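For reference, the chain that follows is the form predicted alone, supplied as structure tokens.
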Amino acid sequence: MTDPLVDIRDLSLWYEKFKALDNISTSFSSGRCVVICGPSGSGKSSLLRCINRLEEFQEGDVLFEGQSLRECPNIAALRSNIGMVFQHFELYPHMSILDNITLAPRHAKGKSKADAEALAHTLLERVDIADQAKKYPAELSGGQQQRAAIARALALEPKLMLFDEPTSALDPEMIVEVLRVMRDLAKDGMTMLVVTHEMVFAREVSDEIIFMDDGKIVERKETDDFFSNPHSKRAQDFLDRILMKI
């Protein structure tokens, strides 16, 4: 048994008197794509923020590649390792797409450049916007912002990619774009955390399935299994309410 790549313990978080997670433990190994699912304010985005500490959380912790959040001297640098991908595509928006992916493989990562402008146009091609590169942000539809996001986020080289809910700003047609991409990123053995509710993604493409409520995890169980025997009431409920609307 190797060790797993993200190893979480006993971690809560609380929004001044509302408890976001209540004492979770689970862990990650290296080359899944696990799917989190749950309704809304069950504790799934909280739960990605604080694997990378975009939360401080309150209580327990998180191990990246052993290395404790709580204790890290330089969460930049851990951070490096951990590419996400937000709902609303976070790009900035004073700069070119080229600009804005190769930004942080230049002051992060110390890349040169050319090999940043090189890595960033091999990403563009490979997200399927590589005639793109010179526009701003504003110039894109909704999902090759997104693609670029994920781009920008592949820059950094992570080891893991954390998406929370990258679907949810975009039109139908934009979102079959951007689960082509992540898709591929399953394909090629990209360890992968999603928030989502696109749950014919879900079981196409992940591993496992974490089904949330009130901050907790109810169930983890492998994708089929999933499907075919959600162990609880709760997760049944949602998956028959979920599945009603595909």
Second form
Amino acid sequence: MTDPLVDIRDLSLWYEKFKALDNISTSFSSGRCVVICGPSGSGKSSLLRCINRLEEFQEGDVLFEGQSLRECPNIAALRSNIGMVFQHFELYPHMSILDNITLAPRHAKGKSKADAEALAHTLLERVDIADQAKKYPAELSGGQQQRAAIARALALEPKLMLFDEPTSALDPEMIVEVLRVMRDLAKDGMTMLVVTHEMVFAREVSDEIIFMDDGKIVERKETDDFFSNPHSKRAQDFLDRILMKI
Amino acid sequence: MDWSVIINNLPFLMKGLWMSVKLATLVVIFAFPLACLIAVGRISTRRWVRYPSAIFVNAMRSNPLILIVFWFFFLVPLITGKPVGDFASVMIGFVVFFSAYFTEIIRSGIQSVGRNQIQAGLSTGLTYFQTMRMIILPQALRNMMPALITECVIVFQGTTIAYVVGLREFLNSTFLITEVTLRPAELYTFAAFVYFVVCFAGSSLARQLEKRQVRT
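Same protein, the form predicted in complex with the partner chain this time rather than the form predicted alone?
Everything in the complex follows now, all chains and molecules, and the chain you saw is the first one.
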């Protein structure tokens, strides 16, 4: 295993004239769960999307296992090693849950139908919706849909999982079931980058916290350290607000 | 009114109708996949793909069908160096013209699915083309079915233009019979009735699909 797994070097991203990411350099090691937090518009999701090049950044580079994304000849093959979970699930509504999960293993990774389905059933078991395989996404609750989406990402047998505000579109009682799945993943040693506002999850599960503002990384600390004594004023203010300290 | 003129000439008229149906069907069969490709080009992020697609669509939509048909009728023999026949040249003209309209329907259908579904597909390592074919187009097709069927009805009505190059489609056949029998009232009433039945059936189907879509 190459370490660091992800190496970000002088990364900048613009949307038209707006600079969303401002010269970011950082890296992520295998087996760690890192939470990225910060106010909305601070560039958290943009940073996440640069790591599998869903955003085409203009400056700098991202290295995944030492492979430059900028010079990557086959970006699809690289992406098939990185699972991504979206805020609004983005399951394919015209396919059953099983087909949602087996699509990429079969067509991007070249698995046989039988192998892909066996894997899918194992994963559905793991996210606790084994009985929903034949159903369509619209027949599932939000929490179940997001767990199915996690299973779809895990079906890539990824080396890295990216979570882009995975619980922001969910009702409170469904958030717990999704966070539980994510916690178990982290415990099993999955490398995870999680953009979230769930500070309880961050505190209990993550190894490190990155705090972003204005397209920059303001702070990066071990989780315990971040919560006990964040240095920057902005991180302090953000924490006070989100933990509802009045 | 003497309706026997229709019975007496029915084989000739039906041959014309068959020509119209055949022409419309073939046009849709060829124009649709072509339009899928152009529509994907139309929403591409690459300028050298997007601009030519846009120019093509706008050029076709800003010209009357009859002109496009004439143009291909005279152009195709120039390119191939030999006459290709009425049917082939009309076919090409129609396919090119209607593919522009189908392109716009497909484009709005694709855009109704949303960028996030594309990103979801790409994020799992599928190529852009695979994502389009397996994730976006099936959903887009369902969304745009009513508009597509309506456009097919317009194609069928459009086949009447083929008379300008002498192709014996349904309306032209009717016209030829009136020349001989001098019974335009009966014959054109019959023709109008046939067009109505075919086109109304099509637009009713479109309406049904639209209703079903609202429910799901």
